[in-house]
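Given next, in structure tokens, is a single chain: the form predicted alone.
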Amino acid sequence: MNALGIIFSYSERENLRELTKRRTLASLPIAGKYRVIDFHLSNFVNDGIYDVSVIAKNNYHSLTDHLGAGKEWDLIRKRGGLRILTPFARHDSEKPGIYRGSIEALAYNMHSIRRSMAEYVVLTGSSILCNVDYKDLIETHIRTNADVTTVFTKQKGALGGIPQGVAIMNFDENNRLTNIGLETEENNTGDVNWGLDIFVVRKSLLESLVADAMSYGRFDFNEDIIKRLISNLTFQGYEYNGYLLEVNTVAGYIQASMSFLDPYVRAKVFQRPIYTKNKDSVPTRYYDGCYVNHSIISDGCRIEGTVENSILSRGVRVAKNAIVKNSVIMQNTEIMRDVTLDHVILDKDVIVREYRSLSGHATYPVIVEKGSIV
């Protein structure tokens, strides 16, 4: 497909506390052995888009380590392939390497975007996991003769669970965008059009829009391009009716993670292949006396205790008499004897010593930072 995919590996409005202190949002582990970016990359590849750029902002070491050259996603290619666009120091910035918005991120990586032979650009964030048909999206964009096409879904208002900060869009009878704003607590609880931060635009027009915005010191894509030019350009809507997961907040992340325990959700999310880095881990070993129920256990784990309604990444060790419930345990974490965990997120390489007890709540889980000893 004649398109360039661009993934923003971070979110300007995310609130994931300790989970993104040492990593960018796109490299956040989810569903055991996967990372958030696996779903976005796989979506592009499944629809024949093999020219993909990932724009990084900060804390991108784990992201580059996970992606490598893109072999697992079939993105090692002479034409196109995977490019990780990392920030660099600027003489005009007090904080070198930190973009002031998505427009500036595009502007400072425009040299790489221009190198692409693609005619169209698909822009996507990392905080919403969905299975959009990019082929149909681009065909719709061309057929409607739109300047920019934005993907949206109908969801309930603020009290229905839409995170604050997402774009709320209004369309006319021809599905043309008429207004855009941000979700606030004052919004009603009826159906609203929730923007999924996915846009299609001709590459030449994107270059022009970014250059114009930068010349006036404007940096936010929604506010300074879409909202400002809504009466001058044709912004077309494309409704997405499939399943989606939001990982922009801790509550959203734990809810999305736990939803993978539901066979219906797994069938929806994995209806097309999701590729990830191959670790070639040994199988999980279940010892006599252990008990595992309604959980996802990745390769390389050692289970001697009890695991219920939880997700364990690769290499997790649960010692005898330890109890893990309603929790997300990341890679290479060790849970020693007689530990009790309930509604807890343990980051990578955490050690929980004997007889410790940690308990949170479904809406506010306890988070233990990467490399910590409890």
Given for the second form:
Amino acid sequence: MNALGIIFSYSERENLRELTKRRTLASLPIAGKYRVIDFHLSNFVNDGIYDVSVIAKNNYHSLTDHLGAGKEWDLIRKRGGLRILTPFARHDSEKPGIYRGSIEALAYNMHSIRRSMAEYVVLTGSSILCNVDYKDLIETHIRTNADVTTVFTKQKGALGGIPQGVAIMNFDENNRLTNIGLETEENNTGDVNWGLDIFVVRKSLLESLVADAMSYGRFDFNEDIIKRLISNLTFQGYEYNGYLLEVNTVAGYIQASMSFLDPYVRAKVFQRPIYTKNKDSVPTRYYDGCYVNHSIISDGCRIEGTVENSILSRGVRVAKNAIVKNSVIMQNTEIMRDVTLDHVILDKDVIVREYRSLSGHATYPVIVEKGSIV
Amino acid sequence: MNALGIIFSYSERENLRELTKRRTLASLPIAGKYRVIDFHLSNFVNDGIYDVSVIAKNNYHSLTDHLGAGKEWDLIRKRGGLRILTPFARHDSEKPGIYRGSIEALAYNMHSIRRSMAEYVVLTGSSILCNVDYKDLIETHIRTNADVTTVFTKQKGALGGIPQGVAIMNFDENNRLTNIGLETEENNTGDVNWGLDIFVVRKSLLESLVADAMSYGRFDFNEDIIKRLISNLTFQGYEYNGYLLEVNTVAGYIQASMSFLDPYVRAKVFQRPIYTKNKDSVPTRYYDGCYVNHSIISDGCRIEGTVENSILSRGVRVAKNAIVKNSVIMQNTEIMRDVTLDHVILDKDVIVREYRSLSGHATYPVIVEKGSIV
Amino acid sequence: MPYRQNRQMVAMLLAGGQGSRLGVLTNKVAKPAVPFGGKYRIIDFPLSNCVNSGIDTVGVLTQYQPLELNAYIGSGQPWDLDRQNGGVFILPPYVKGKSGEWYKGTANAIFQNINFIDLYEPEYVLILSGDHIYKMNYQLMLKEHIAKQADCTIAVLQVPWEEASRFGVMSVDNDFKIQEFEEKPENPRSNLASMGVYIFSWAKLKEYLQKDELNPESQNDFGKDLIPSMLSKNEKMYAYEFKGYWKDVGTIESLWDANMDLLLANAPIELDDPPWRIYSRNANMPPQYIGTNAILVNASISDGCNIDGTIENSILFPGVKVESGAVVSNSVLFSGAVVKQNAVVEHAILAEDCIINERAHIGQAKRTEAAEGPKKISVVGQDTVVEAAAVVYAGESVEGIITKEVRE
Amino acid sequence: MPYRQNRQMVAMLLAGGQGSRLGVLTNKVAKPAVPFGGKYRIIDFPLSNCVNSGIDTVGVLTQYQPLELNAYIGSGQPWDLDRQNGGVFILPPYVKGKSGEWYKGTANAIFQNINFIDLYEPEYVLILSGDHIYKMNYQLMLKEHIAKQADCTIAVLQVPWEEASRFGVMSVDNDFKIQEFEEKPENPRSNLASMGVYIFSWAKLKEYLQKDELNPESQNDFGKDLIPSMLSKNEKMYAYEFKGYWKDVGTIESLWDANMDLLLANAPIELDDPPWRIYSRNANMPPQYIGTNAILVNASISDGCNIDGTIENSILFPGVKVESGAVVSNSVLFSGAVVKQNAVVEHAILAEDCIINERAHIGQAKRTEAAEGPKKISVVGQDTVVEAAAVVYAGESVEGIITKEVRE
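Swap state to the form predicted together with its partner chain from the form predicted alone:
Below, the chain from earlier opens the complete complex, with every other chain and molecule after it.
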């Protein structure tokens, strides 16, 4: 595909509490062995987009660690391949730090974006997992002669509403955008089109749109490009109807995680390969006396206790008589004898000592920070 | 080799004028197709050290660009391999920026250094090109039961003296360090031992030395570790007698560059492979009417004019009647018809238009900044 | 290419064997590519041993059904053997001059690749085979070889006397100098068995390879020809005793046994061993899903499995599906095997992508057989479909579409 | 492995030819590994064409002296063909069941690898050979193939009528549908020559490969058997006219010619072409050094050369050394060739690492020969040493150690 994929590895409206204290949203572990960005990268690669830039803002240590040179995603390339654009690697390094909106992030990385030989750019955020058919999206974009094509959906989010802060869009009968606004209500359940923060645009147009907005000190793609130029340019809508997981909040995250227990979701999500960093884990061992029910278990676990309705990452140990229920357990955690966990998110490298008991609620799970000893 | 190599990609005492305005010392082009760091990385790899960390401070964009994932140096590895440690990638990202000395640089990257499985650490700066036999160095370090082994030489630098700012060392008859001081004179030509900023130390000892120094707010390896602990620990000297090029100053840089015209230096330096980024260049074309004498020419050049006593990087064009003498010409520069250059350093991507003439002096060459049009 | 760096030791892995004693399991793949232990293949063990021993140049000699093996090895990246200098090389037989010649025997395979080895000008050559499960530091063996200034060092281990006649055995003196070597003797005089791991000084090996090639009587085999010939010329040959776990997996029974060893409470070989990791090519599957009806008793299960039945004392490779009501016990299921509702699989090896349909029974004891004694292992070949309610009796190997003997 | 992604088109590169018309140049390497153009090998052209055309799955069929070719291709990284899915695969002949079979002909080589192709379930298969220098976008040819719903599309180019009898030529109708195909006809009825580049619809090709294999009369060759047979059955076969530079480099003269083409003022093929780059494996040498006595007149010189003599109208591969007083003209010097003081090399190809000692003369015209006419090309084989003052006459090929005919 003659396209450059750009992934914003962070979200400006996320609230993931301790989970993003030391990592950016894109490197959040999910579905056992994956990180959020695995889904975005795999979608690009599966649709033949092998030229991908990831824009990082802060806390990207775990992200660069995870991605390495991009081997696992087949993104070590002579042409294109994976580039991680960190703010500090800028030419004018006197202004490190924080971007004031996606336009500034693009502007500061334009020297790198410009080097890509691709004709089109596909932009996506990190917080929504879905599998837009990029081939069809780009073909549609070309066929409809749109200046910018934006992906929208009518679906409700995992929690039954529309995520706060997304763009609400109206289209005419030809799917041309007529109006855009910001969702301010919490859990709007009305029947609206909302934007998935995925855009296609010709690279040369993106360059001039960004340069233009920057020169006026405007930094938000939806507000300052789409809304302002809605009558001058053709913004075309592209409706998406596939699976949709949103991880901007803890409740959304746990909901998205649990949805992988649904065979329908798994079938949809894993229809095409999702690549992730290879850890050379051994197979998981289930010992006498274990009881595992309706759970996702990754390689390298050792299970002697009970696991129900839970998602386990790689290298988790569940000792005898421990009970893990309705929980998301990240990599290399150790759950010792006679522990009980219910509605808990254990971040990486946590140890829960014998006889401890933690219990949260579906709407407010207990989060145990990375590396903690409980 | 059971050792981790650490390269400081910058020098605290360099003065390379415009040449390091937008790059760190380690990514300075040299000897036609190489960057300074190629020599350091190749030395490690040639001696079997495949676990290498590069500490970057600022302006490291061109460095990360050059190194990529480390493919060309065979440093994409499951164990070890290449790691570029940038200040912004630190866990506690609230303090980005500048290290106050090599100890602080090590301290801030200790989380990564600690992960290496190597038992020994070899530290080196970037500004001195040489080829210490690391295998023998480490074996000597182990055999002599030294706490720290430091590499020194009696040789004079390229300009006939001892570089300013280096450590002057005295050893007893067993090569045990008895005294260390700082060279403050410019061009001391006396008969002294001076340090090449290469050290071997057991990793566990380095960790505690660094932690210790940090807790007292001490940041300089020579001053705050070696000098203070000279009577408590065993600092052993290891004499180096091979080739030696020093690039901390423009005069040193041009001297070091020109020394590649000496067949003896070339034979020594290229005795073992020096790896660099592959550019898929075509062979160099010499056209009717060109005249080339005593010069180093890299692949991908097109020469129609005269080149004498000069070093040309890849992709340089020298048009008809142009004369290039005593100069260092970096990558993708274009020297148009009837240009005359004498004692000039042209940085990358420079264009010198028809009939222009630039002329410097061996002790103060003209430097034309990257991307300039003259 | 210039600057080819010399190696102290190059490893040559004999991977050309057909492995006919593994029956249907090697119909479509070479023996070293046979799966083992839930996510590995046999060849992962010697390759990982090489890398973990610091040997980074490995020639893999193939000639039988190498397609899958070659694709599996690929660039060598999973074993960290994708090097700019050295790395892993597939070495098939080829045409020289006017005609080509297949590898006639293990020694001939090395003989035909003398040029390859010479590229690295090694002092020593390590000869390995792709038939064994073990973790071994070849560097320690090399140290011994050098210390004793040996021409050839053969790794050996003590086997029970009653099994000694299945191996090449050697009698040694106090210093482990080999006095006598017998290939599969009827009445073994020693129980030190050759592991098929040899270190030779390259100059000496080359000399004997060339001699052996000229000998029309020779079968060009290391055990049968080359080693006896060196011994008869009084070359300095030593045994190097290895004391860890080592298992020949050249037969269905031994392959099954070695898999079951991994499930023992005190497994004699531990794969979850970071400093001596066994590497393998990653299948890239989603994590496993354990359903609401699953019962797991001492099982090893890999990525991509979907388990809703009972798994007991079994090893499941990636992407295995076991439906509700099905029972899998004392079995090894290769990637993609499917066991449908209420089917039973016991004491069996199911090869890749086979389908055991509803109520079929693999490994059913024949009524005429005594209940005692070790159960015989059943094997279901790759892509085989066992129809609903069909029976495969204990010890049978089947392939294709199996409809026979509908159960009563 | 699961999730093997299907490909619209897979390329199969026939690299098994011995290339005997290249004489001493192919004694130790397969023809596709023969060096070309200062830093390339012939196979770089089809491989780079594939990558530049967006074809990322390439099988390379080897059987003759593949050691160097395999090492050269390696993981495919230089051509960006080290992919997790697809990439480049070396496909040697192998043993199936009890015995192995060498590739009998070009069609048989593909026949023996039907399983490999089927792994990717392609709709189309591109057949390439490793004998030609050209830059071609195979994707455009595929578009034509699809648009015409062809079973087979053959790339052709117009050759001078007098040369047509050296090729497979075809007569076509207005729509380029092939009416007739003749392999090296004495009296060609067309000057549209086959470039040896075919696109087949895979289902159709497989059908004909299987038929061809059963025909005991067949030589199992595309040009001689398979294509005529398809034509006789009225399959939809089209020619696709290619209009760029294309050169068969199967003989010493044509190889030399094609090299010299690169030195023309308006070179008919440009290698310095970033959007259609020809990739090659990097020799990793330091930059070249041009000494104080060097005279360079229209030369192409690569990394690692050390030049102190006169180079005229010649192509020097990496690491060539030409000492002072030596004259090299109208010649191609492969990697590592050394020309010592006052030696003369003219109209010659010097293979890798040969040494031309002081005052030797390569390519000297025989006194008996007429001065007119094109000069015949001399060839000095790999590692050959030409002793001081020895002479190799124009048109001679030499190998080994050459002492003959000390010059007067």
